[in-house]
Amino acid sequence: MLHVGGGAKIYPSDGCGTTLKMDPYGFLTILTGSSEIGQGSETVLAMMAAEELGIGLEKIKVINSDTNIKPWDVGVHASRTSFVAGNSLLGAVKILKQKLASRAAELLNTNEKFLQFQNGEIKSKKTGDSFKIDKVVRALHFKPPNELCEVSYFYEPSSKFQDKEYKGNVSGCYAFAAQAVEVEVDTFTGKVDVLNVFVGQDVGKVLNPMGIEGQIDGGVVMGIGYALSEEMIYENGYLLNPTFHDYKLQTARDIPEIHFYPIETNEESGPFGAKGMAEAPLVPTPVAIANAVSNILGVEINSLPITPEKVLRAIYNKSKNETA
């Protein structure tokens, strides 16, 4: 499979802003408009900003949920955020930086590119001299020209709308990925059971290794309801299993072991390397376990959800088929 994973240019801008503000204390404010609704932005935001300023996430707040103050975005779709905002974060840092620095080179008497931020301090490397980054911005607001520590950066990716032809650039990078499945299939009740999944993906680099595996088990296991029970039953136009009592979803107790083997590579135009690979991992299971199973049953089943009752039908149409 492969999979958009840098946005997909569906709006005129599928860019993403940042406005960084740090006080007194060394506290920094992340006001970012890409939104969280449980994938884990937050936290690799926040991971991105301690890396690359030397802080604590202790010392880091994230605000994406106020539309009246956070910075433009076009919204959660495409396996985008921690490309996309990553990178419009990484954008406003090194301004930040560059701010930081000045004014540190100023204070310890040394050249700006002798400077490295780590520890919650901005040291020269050439002296082994430092200040706290705190104080730091102290000097910026109240020494002339009595600056605000606050910067703010756009980014758009390079992503093109397709042509009339279909032929297009349409993401900032793509996320390719490979599984296997093991499924039992009871030719009595025709029910199937996936036992394992294996995911071999590209991630470009690992962010957050946690955060990765959630979204690999969680893209897995809607792949797999997918495949084998998730369907909108409509007839007339009405939806005849509105209720979670007959559109079924997997439980904990359906979900297989699923084995997960990233592989990373460095994207060079993400941030530190990395692409979004959240959606990806949903795209290959359900076809998968369509493979194994029609291999079991040595008949083609190419209509989803794979129910019980299609697999008798199959099971039944083979048998007559063999004996007519």
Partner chain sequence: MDFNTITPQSTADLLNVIQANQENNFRFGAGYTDLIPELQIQNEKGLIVINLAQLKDHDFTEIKAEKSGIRIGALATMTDTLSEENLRKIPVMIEAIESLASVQIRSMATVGGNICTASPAGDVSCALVALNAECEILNVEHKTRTISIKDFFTGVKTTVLKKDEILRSVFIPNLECANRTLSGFIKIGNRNSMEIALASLAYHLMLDENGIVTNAGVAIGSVAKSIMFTETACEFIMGKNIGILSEADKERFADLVMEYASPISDIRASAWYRSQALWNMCKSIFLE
Given for the second form:
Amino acid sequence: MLHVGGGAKIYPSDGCGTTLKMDPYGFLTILTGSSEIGQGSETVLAMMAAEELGIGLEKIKVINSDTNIKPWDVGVHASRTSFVAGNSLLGAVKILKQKLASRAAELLNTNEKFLQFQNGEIKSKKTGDSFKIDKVVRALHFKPPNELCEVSYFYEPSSKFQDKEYKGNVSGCYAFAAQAVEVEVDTFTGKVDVLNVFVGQDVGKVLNPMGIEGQIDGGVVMGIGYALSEEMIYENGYLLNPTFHDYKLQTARDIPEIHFYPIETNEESGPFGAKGMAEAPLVPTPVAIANAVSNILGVEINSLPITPEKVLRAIYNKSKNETA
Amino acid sequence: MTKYQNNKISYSLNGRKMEQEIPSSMLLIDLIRDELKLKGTKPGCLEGECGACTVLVDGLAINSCLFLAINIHGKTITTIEGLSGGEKVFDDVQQSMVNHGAVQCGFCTSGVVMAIKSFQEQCKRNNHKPDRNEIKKSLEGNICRCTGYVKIIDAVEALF
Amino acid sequence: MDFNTITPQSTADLLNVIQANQENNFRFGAGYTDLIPELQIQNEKGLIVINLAQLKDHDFTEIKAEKSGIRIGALATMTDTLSEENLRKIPVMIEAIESLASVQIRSMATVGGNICTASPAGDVSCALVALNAECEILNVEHKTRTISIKDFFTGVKTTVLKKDEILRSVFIPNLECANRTLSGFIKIGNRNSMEIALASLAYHLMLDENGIVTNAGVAIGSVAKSIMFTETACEFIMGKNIGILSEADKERFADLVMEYASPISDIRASAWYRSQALWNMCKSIFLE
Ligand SMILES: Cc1cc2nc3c(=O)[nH]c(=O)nc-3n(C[C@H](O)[C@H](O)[C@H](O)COP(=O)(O)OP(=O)(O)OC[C@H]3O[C@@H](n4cnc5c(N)ncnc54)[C@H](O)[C@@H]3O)c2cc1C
Ligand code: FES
Ligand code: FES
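Next up, the form predicted together with the partner chain in place of the form predicted on its own?
What follows is the entire complex, opening with the chain shown before.
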């Protein structure tokens, strides 16, 4: 299968940079290249760092919007943030931990490989002795070797430009989804109502269950808009419906029950086994709806959005053909 | 040159008595954001379609982008900034939104919260426990691009 | 958007203000949900808005049960109207109001504004036409005249109101006498909320104990220059038993309704769709 968008790497770099700073009080600042537009990347990045460093979420601040200071990233798209920025973060955390561990090993008089990061402490598994993480930071900074607890890392996911056969690899990982929908068609007006949407999706490892549900709900409903009502109408290059008055998003009264069945897998290349998942609920939705509508009508409607007018036209033409 | 007059109005804003002189044709959203500098109320469409600009006038949710500011004279205005305060970090509507993960980008959120507040008060007055369809109906004037509404509806349901 | 406002507090003030501005360019503002969007696009310099929002006169603001019907003040909002017990018995009215925009808009929009804006898509106006309502008009001499809402609209956005007149109230006559009603409002649109009707159908049929139609009101919206009362369709259905209507009768009824429709095509729907969907809906009301 050849993707119409090419299926190959597009940008020279699809990576993300991360800089981490831990201050003498044990507070961590994550400067990430990724952006937060509501998808919850701030939360999930902080969760990953908290898990790795054994510190509380309240000790972590994520800075992600100021392009004067933040490292490289290409933007929020392609369901890439948790995966790409997450891997970048984990790369940076690894270096930070090494730095802390080598100092902590000296302080605890033990070998780095016996050290554990938990409950805000660095602890020797062997002796049970521990140091608070902020104390280790101070020991790094205020005593020789007088180093700041700051590191940077850049992660570039594996991807390939297209070859002579137009084949390549656009992404570091892929999401798989199946969607089933139940719709109702009003044969008087042609209006389609979506009653139930069943989402079966490989989401990798679930890191933030509430966040994933939010992405699924939002994706499905955006997909319903794509299927039934959203359309930019142009005439001679002019957009005829530039406002919410005529460009119709779904309202709270248009939405179905959404049944989500997360299929947890372990994505080896992903942070903690996670993978990008947020577009997958959107893309199959219009297709499933179109199939459901054609299943009811016995006629296919091959353009989006499936407006009441197109449906009524299809019903009308079909009955005309049958009587003819 | 046509001269446009100013009008003196007095009203209550988030519990504070206010007095002001404003131009006749000023919209409530401009009074709130540009004069009072309360930026929690959002301009989305400025034509009554999205609900991001929702505030309460005498407890009723309205679109501040279609409301003439002079008509708040003698009335009580509540904006998102007026919901919490004192010991409460959040109003219970806001808390429920947080608990249910009903906020993504947040652009619709203050309008959604104000619409819910008005609905909650109305249900309380009538001693009514709304069902999911009534909750959806109460949210029809608020467009949300991100959440698909599901968690917002859950957040409202949990209030009753 | 720039204009001056005058805010009368009493009817006497109001009539003086109207009188004093006969030579000026003025508009009334009630709930402003039509006026502000309109003036945002086009606002003539020096416009005066006579602001009705603070008028304290029950005749303008209240909803009252009278002996022979219900009177709704022009300045009553949609939200006020929804909470009125007596109106709860008129499904066509309630359904039309509930289909209008959103909670927020309904708390601002007035019944009088919906009528005076004279949009062919006015939902509440469409219900009022089906209900055979009467408009009570007040002039600067403090005289009133009454005109059927069927004759109130003269075209898209135009009405019979003269410059020295204002709509004071609308009266819905005689609704109690029916044994049973078949009443409702159907709004055709692409989504379930926040729609301006592509086509709409308001119907209020009164039935006797056997299901015979004793009084009929059917109106259609968004398919002609103004809302249309479908006189001949109403006459046709009178005296018929709706429980045993033949398919041919239903189609005849729908055809008669459609004689009043002359829809246009625009980006929202084609004329074909508006007609076809409306014709189908006309037949569907007898399914209940
Ligand atoms: C987002 C949005 C959605 C909408 N959806 C719908 C809908 O679904 N269905 C629908 O029918 N309408 C809809 N409307 C239109 C509008 O809300 C209604 O027509 C409303 O009833 C108008 O009332 P108002 O009080 O706001 O009118 P205003 O804007 O105050 O006035 C409207 C017009 O009537 C005149 N006027 C008002 N009162 C009087 C009076 N007493 N005497 C003489 N003239 C008067 C004004 O001068 C003005 O020309 C919508 C509007 C918006 C902004
Ligand atoms: S800004 Fe007021 S409704 Fe969109
Ligand atoms: S949370 Fe983004 S629009 Fe609602």
